[in-house]
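The chain below stands alone and is given in C-alpha cells; this is the form predicted alone.
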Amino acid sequence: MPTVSQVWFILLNDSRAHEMTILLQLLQLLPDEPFSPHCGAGPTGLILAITLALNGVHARVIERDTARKIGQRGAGIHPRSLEMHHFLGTASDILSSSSQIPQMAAYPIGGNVPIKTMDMLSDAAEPSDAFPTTRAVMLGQEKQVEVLTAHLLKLGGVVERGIELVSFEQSSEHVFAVLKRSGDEEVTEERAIFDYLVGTDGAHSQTRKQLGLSFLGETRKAQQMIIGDVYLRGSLTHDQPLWRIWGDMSSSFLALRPVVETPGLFFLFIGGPEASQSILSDHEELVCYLRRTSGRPDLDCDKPTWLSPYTPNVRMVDSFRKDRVFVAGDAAHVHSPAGGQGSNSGAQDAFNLGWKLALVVKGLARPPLLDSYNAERLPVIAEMLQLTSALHDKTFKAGLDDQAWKRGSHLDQLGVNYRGTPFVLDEIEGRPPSTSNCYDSRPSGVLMAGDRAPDASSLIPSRGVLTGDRLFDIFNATRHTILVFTRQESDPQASLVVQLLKAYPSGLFKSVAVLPSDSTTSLDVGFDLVVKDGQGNGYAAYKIPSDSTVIVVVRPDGVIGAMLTNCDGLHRYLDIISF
C-alpha cells in the first residue's frame, strides 16, 4: 500500500493523484491509493486536478454525468485566468481555440444599422511589460473542458464518468465515501477511504449540502431568462460577427453572440416578461420570438443544441472548508453572469487550493497551510458578489445604456489580492495599511505581499539556464520562486537565503538572484539562477531601489507570498505557511 495520503476531489459537472487519497467529485481514487477525490469535471475541477498532477499528486476525479456537457456558457476567460493557464502549461491550447470578444451592437427592431456599438473592453489597459495580457478571450465551457481533459490525460489523470458521490463521513484522519456507479445494466456501490475530498459539483452541490454549509443570498425569480446554443439561418449569419442585442429587460430582450470558431452557431440569451417559458419546449415559439424581437422575418434556426431556463442567484458559503472536505467554484458561490466572473473565480479557487493541498498531501507542509484557502478566497468572493450584483442591476435595467455594458479593469482580476491575510508577510518599511479592497484594479502604487506577482522582460542569464527572458518564464505552478533583488549575489543576506533553502527538499524552491544591469559578476554562492535585469523592468515592476536588497517570494499560484529585507524574514514566512 502506498505510504502517501489520499485526497478525494469531488467535481460534479465542473478530476487522479500522487498516490494519495484526494477525492474530487469528478475523479476518485481507489481505497489503496492515498489521496483526495473530487467530484465534478468542469473547468474548476479539471484545473484543480491538473495543478495536483503537475505537483506529483494524482487525485481520483469522478463525474456523475456519463457525457460532457455541451454549450457556450462560461465563455469569458479573463487575463488573470490566462496567466494561470500559462503557469499550468495549458495556455497555448486555450488561446489557439479561443476568439476575441466581439463588439456589442444594439439594434432597433427591424433595423440593419445599430443604434449603438459598444466595446465591452474599452476600459481595458494596453498590455505592458508587467501586465502582458490585459484583454479577455472567449471559449465556451464545452471546449475548455475538452482542452483541460486532454492535458489531464497527458499527465496520467483520468475522469471517471457515471460515478456519483452518495454520502461521506469524516474522522480526524480520513474521509469515508460511498460512491454509486451506473452501468449499462446495473448500479454498483463502492466504499472508499480518502484523506481529503473536494467538491466542485456545481450550484446544487451535494458536497456542500452534506457538509451543512450555509448558502445564503437571494434568488431573483422575477428576472428568469433563457439561455442556449442555436444554429441560425438567414442574413444574420453572413453579417459581421457582432454580439447583437435587441430590446431591453423591461419587456423583451434578445442577445445573440456568434461563436466565431463554429460558423453559424450562436449563444442565445432571452429575457424580459414577454419571453414565455414555452420557448423551452416549443420550437415554433422560439422562432417566432427571434423574429418578433429582432424584426428580422428571415431569421430561422435549427433545433437548439441545448436550451435551459436560468434564474440569477447570488449566494455563497460561510466557509470553503469543513475539516477534510472543501468546496470550490459554483459549489461555493453563484452570482449573476454579468462581468463573466464565475468560471474565472472558480478557476482561481482551484489554483489557490491545488498547490497547498499537494504540499500537505506529500508531507512537505503541515495541515494548517490549508486554512489559508478559506482565509484568502472567502473575502475575495464576498466582494465579487457585490460587484457582479451591482453590474447586473445596471445591465438589466430598463433602457439602453452603453455604460452598463462596459466592463471595468477590475474585472480582469489582475488586481485581486490577499493583502493583510494571515498567510502572507510584508516586512518592507513604510507600508500603508493593508487595503480592505481585495478586488482592486491593477495597482499602480505600492506593490505588497498578497498581490499578483508582476512579469518583467529583458532578463539576461549570468548563471543557470533561463528559457525565455521573462519572470513568467521562471515562475512555476510546482514550486515557490525566491527572487533576491541585490547588487551582488554574494551579498550577506543573499548568501543566507541560499543556505536556508538548502535545508529543504530539492525542487520545493527555485532561488533566483536578480541583479541590476550595471552590476558585476561576483562569487557564486549557489543560486539556482542568476539574471541581470537588462532594461530595469524587474526593479521597476517590483518597485525596488537598485541599491537595496529585497527578497520576494512568489508562490506557485503567481501571488507574492512575502516581501522581505533579510533572511530572518524568509524564515518567518516559511514558518507561517507551515513548511
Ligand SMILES: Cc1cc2nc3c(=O)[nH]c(=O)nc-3n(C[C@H](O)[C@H](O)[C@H](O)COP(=O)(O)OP(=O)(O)OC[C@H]3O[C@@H](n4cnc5c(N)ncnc54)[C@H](O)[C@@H]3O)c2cc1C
Given for the second form:
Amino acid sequence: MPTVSQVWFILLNDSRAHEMTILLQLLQLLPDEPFSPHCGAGPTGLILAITLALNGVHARVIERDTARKIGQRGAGIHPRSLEMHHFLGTASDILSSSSQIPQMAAYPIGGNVPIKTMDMLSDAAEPSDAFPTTRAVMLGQEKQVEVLTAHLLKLGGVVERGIELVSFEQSSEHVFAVLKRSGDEEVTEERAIFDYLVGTDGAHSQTRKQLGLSFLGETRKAQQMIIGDVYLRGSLTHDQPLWRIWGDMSSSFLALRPVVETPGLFFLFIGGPEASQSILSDHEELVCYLRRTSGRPDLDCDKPTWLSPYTPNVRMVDSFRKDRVFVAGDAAHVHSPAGGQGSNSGAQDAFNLGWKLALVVKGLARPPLLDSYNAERLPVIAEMLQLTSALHDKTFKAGLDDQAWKRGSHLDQLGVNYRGTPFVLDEIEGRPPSTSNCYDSRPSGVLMAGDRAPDASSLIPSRGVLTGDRLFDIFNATRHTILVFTRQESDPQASLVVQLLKAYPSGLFKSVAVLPSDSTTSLDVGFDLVVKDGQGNGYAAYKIPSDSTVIVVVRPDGVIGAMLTNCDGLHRYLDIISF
Ligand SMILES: Cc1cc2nc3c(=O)[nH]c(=O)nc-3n(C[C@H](O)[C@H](O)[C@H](O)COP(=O)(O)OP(=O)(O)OC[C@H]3O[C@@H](n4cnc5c(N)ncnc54)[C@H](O)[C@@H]3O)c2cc1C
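So the form predicted alone is up there; where is the form predicted together with the named molecule?
Okay, now the whole complex, with that chain kicking things off.
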C-alpha cells in the first residue's frame, strides 16, 4: 500500500502544465502527509535523515552517486558529535569501529626516530560527570557513511542513489523539483513536489547556487594539496599507531596516518610547492614523491584507492535558508580541514534542523520555528571559519611548530552555544555575559539557555521508569525534556508545569522532577518521571541555587531551550518556539 506521499509522487511525475494544475488541486484534497526531501547522502544528509526518521518523518534522500564514496576525508569525530550519536542511537556502532586519535610524529628525512611527537588532544579536558566524553575519535568518512546508512535502513529509510537534483522552484506552499535519474541504460527526468527541500549536497551545492546564496570567502590556490588513501608496502606498518609527517609546506610535506579500521591502508596528505599535481595521474611520480620526501627508498604503494586534489577554501553562505529551501553541511560552509570541524559542524547543522523540520511538517509547531536554524547556526559557523583559518595558518606554515598541531579543547564543540538568540529563553541569567563566545560557553562560568545541556549521573527513580542513571539516558532526540528542579514538598510550580504540558499532544514532552537526594516528598502530581539526585550531580551541573525551583527545558538536540523560574516562563518559551 503506497503512502500518501508516494501517491503524490507518482501522480505528479508528469510535466504537462494543465495536468499539473489539476493534480495540484487534487493534492489539496489529500491529507497533509509530512514529507520533506533532501539531496546528498554524505554525513550531513544521513544525520538529517536519521533525525527526521526518529521523529516519524520519512524524508526522501536523493544521492547523485550510484555508489558510496570511498575515502577517509572527515575522519575526526569530536565529543559533541559523539553525544549526538548517543541521542540518535548510532554511538555504539560508530565507537565500535573507531580508534583513538594517533600521536603526530615528525621524522627527519631518512630517519627512523621522530624529531618530536605531538599529542593533538593534549589540551582535552578530563572527562567529568557533566562532560563524560572529552576526547575525539577517528573513523573514516566512508565507514561513517556506511554505519549511518545502515541505521537509516533500520529506521525504514532509504538512500535513493543515482538521482540528481537538477533544479527547483518554490511557491509559498511547495517546492517543485526536477530530478535526473541515471539508470543502467537511460537517463530519465522526474518532476516531484515537496513541502521542504534541504540541500545537503556538499561544497559544490546545486541547491545553494540555485537559491542564489552568496558564498563569500577565499580560495587558497597557492596551497594546493593532494589527499587520498593508499596501501603501502615497505618499512611503514600499522604496528605503531602514529600519524607520521615529513617536511613542511614551504617545500614538500607528507603525512601518513594508518587507517585503523582497514588494515594496511594509510590516509595520505601531500602539500608544498614541490608536490606536483601530476602525482594525481602518474603513479611513478607518486611513489617517487613518497620516497623523496620521507627519505625511505623502500616505500612503495599500490594504486591509491582514491586520490584527489584539495584546495583550501574558506567560504560560507549569507543565509542557511530561503523560504522552503535550506542548506546544511558543506553546502553551507567550507573551510580548512585543520581542526577537523567540517563534518562535525555539518552534523550539528543537521541535528539542529531535524527536530524543528519534523515538528513543522507534522503540524505540531508553526513554521516560524524554522527561522531559528539560521539564527543559531550562522554565528557559530562564522566563528568556526575564523578558528579553522587561524589553525590552518599555524599548521601549514614553514617549520615545525608543535603548538600548531595542538587542538584546543574548544574544538570539541561541547561549548558551542546559541546564547542570546531569539528562540531560547533565559529568565535566570538574562543576557549572556560580555565574555560569551558562541563557540565556547565554558570560560564564562555560567550555564545558560542555548548551552549544551550537561549530563549528570546517579539519578534514582522514585516514580516512573529510568533505564540507566543519567540525564543523558532521559534526553531524547524526539521530544523536549522538561526538568523541574524542586526542593519543595508541594511545589505549586511543579503542578502547574504538569497541567500545562497536558494540554499538548502526548509524546512532545517528557516531564521530569529532579529532587535533592535527601528529599522525602514523592511529588505525586503527575510527572512522567520523578528522580532523586543521588550524588547532587544534577543540581551542581545545572547550578541550581539553594531553595529555588528551576525549570530547565532541554530540546531534542540536547540544547537548553529555556532556564525558567516558573510556569509562566514555560508558557512564554512554548510560545516562542511556536508550539
Ligand atoms: C583532507 C580533509 C580532511 C578532513 N577532515 C575532517 C575531520 O577530521 N573532521 C571533520 O569534521 N571534517 C573533516 N573534513 C571535512 C569533511 O570531509 C566535510 O565537511 C564533509 O564531507 C561534509 O559532509 P556533507 O555531507 O555536508 O557533504 P559531502 O560529504 O560532500 O556529501 C554531499 C553529497 O551530496 C551528493 N550530491 C552533490 N550534488 C548533488 C545533487 N545535485 N543531487 C543529489 N546529490 C548530490 C554528493 O554526491 C555527496 O555524496 C575534512 C575534509 C578534507 C578534505
